[in-house]
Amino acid sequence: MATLGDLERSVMTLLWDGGESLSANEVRDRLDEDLAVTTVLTVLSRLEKKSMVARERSTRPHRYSATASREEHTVEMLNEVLGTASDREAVLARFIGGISDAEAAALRRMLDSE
C-alpha cells in the first residue's frame, strides 16, 4: 500500500469528497495552495503510479478521479498493516482497547450481523 504525502493526501481527499473526476486545473484550483499546473499534474501521475487514481485518457484535458473511496483505502491500510504484525490478536486487542464506546457497539453489532 502507497503512504501519502501531505499534497497527495489533499489531492486525494479533494477526489474522495468531490465525487466526481477533476483535470489537474480544477485540482489546482480547488486547493487551498498556491501551486503551478505542473506540480499538480506530476503529484497526479505519481498517485496514478500507486494506482490511487484513474487518468480518462479520452477527454482533453484529462480528467482523473480515485480508484477506490477512502474506505476502501483505509480497509486496504489496516489490512497490510495487519499482514506485518507477528501477533496479529495483539494489534487487534490493543485497536479494539483504544475505540470508544459507541464504537464498541458499531462493532458488536456488525459481528453479531455476520
The other form holds:
2 protein chains.
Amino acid sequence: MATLGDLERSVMTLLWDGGESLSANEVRDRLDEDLAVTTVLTVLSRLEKKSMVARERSTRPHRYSATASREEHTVEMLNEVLGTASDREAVLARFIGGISDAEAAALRRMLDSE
Amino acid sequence: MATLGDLERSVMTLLWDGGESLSANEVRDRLDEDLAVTTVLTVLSRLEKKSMVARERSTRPHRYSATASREEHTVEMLNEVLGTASDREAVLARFIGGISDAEAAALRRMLDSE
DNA sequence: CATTCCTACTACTCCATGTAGAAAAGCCGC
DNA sequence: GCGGCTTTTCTACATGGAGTAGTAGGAATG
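Alternative state: the form predicted in complex with the DNA, after the form predicted alone:
Shown next: the complete complex, the earlier chain at its head.
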C-alpha cells in the first residue's frame, strides 16, 4: 500500500531525520539532486495523498511533516508483509532462525521486559 | 526487489500451495479469472526473470515451480523491509510491543529452542 | 498596485504489470 | 516426412505509479 519511489523515499528520509516540519523549498535545498520546487511539491502532494505526510496549510509556505516516525512506518510495512494469516508464526520462526545471536539475545530481552 | 502484482501473486499462491510443479495450462485452469494461456505464460516468464519460479524446459509442457517456499519468500521480504541498518532493533522492539501475548509467548519459545 | 513568492494544475516520460494475438517451434499419428 | 494440434516466443497495447517540470493563478509585501 505505502510503496515509495526513490525520490519519495528521499523526501521521507529528510522529514524523518529532520524531526520537524519543512517547507517545499527547504526540502528541495536539502536534497542531493537539483530539482525544481514544483517537482518537490508534486512529490509532497503525492505523499500527502498516501497519508505519509501531513501539510500545515495555514502558514504561508505550507509546512510538511511525516505522519509517522520511520520506525512506525517500518513496523506497518512489517505487518503488511507478515499479513494476518496463520502462517505468521511459521514465518517468524524462520526469521528467528536466521538472525544473529546478538539480535536473538536482544529480542529475548525485549520480550521479557514487557 | 521482488514486488509482485496481483496476477503474479495469484500465480505464486498456486505454486506455493500446490506444492509441485505446474504447466502453464494447469496454472490457467486453477486461476479464478479466465485468462489466455499466453497471459499466464507471460507472467510465468516474468516471475522466472525475477527468480521466483524455476522452469523445467526439458519436458514438453514446461513445468514451473516456486524457487522458494512462501515462508522463505516472506522472510526475504521481512529482511528487505527491516534492512541492515542500525534501527533494526528499534523497529523490532516496536514490533514486539504490538504483538499479542500469545504470539509473544510463541516467540519466546522459538528463541529458547534454538 | 506591482513584484515576488508559493501553490495548483497539467503534462510528458519511463517503467512495471495485465492482457493477449500472431507466429514460430515442437510433437504425434499416419 | 507431413499435417495438424499443442506449446512457446515475440511483439504489442493499455493502464497506472513515479520522476520531472512548466505555466498559470493566488497570496504577501513594499
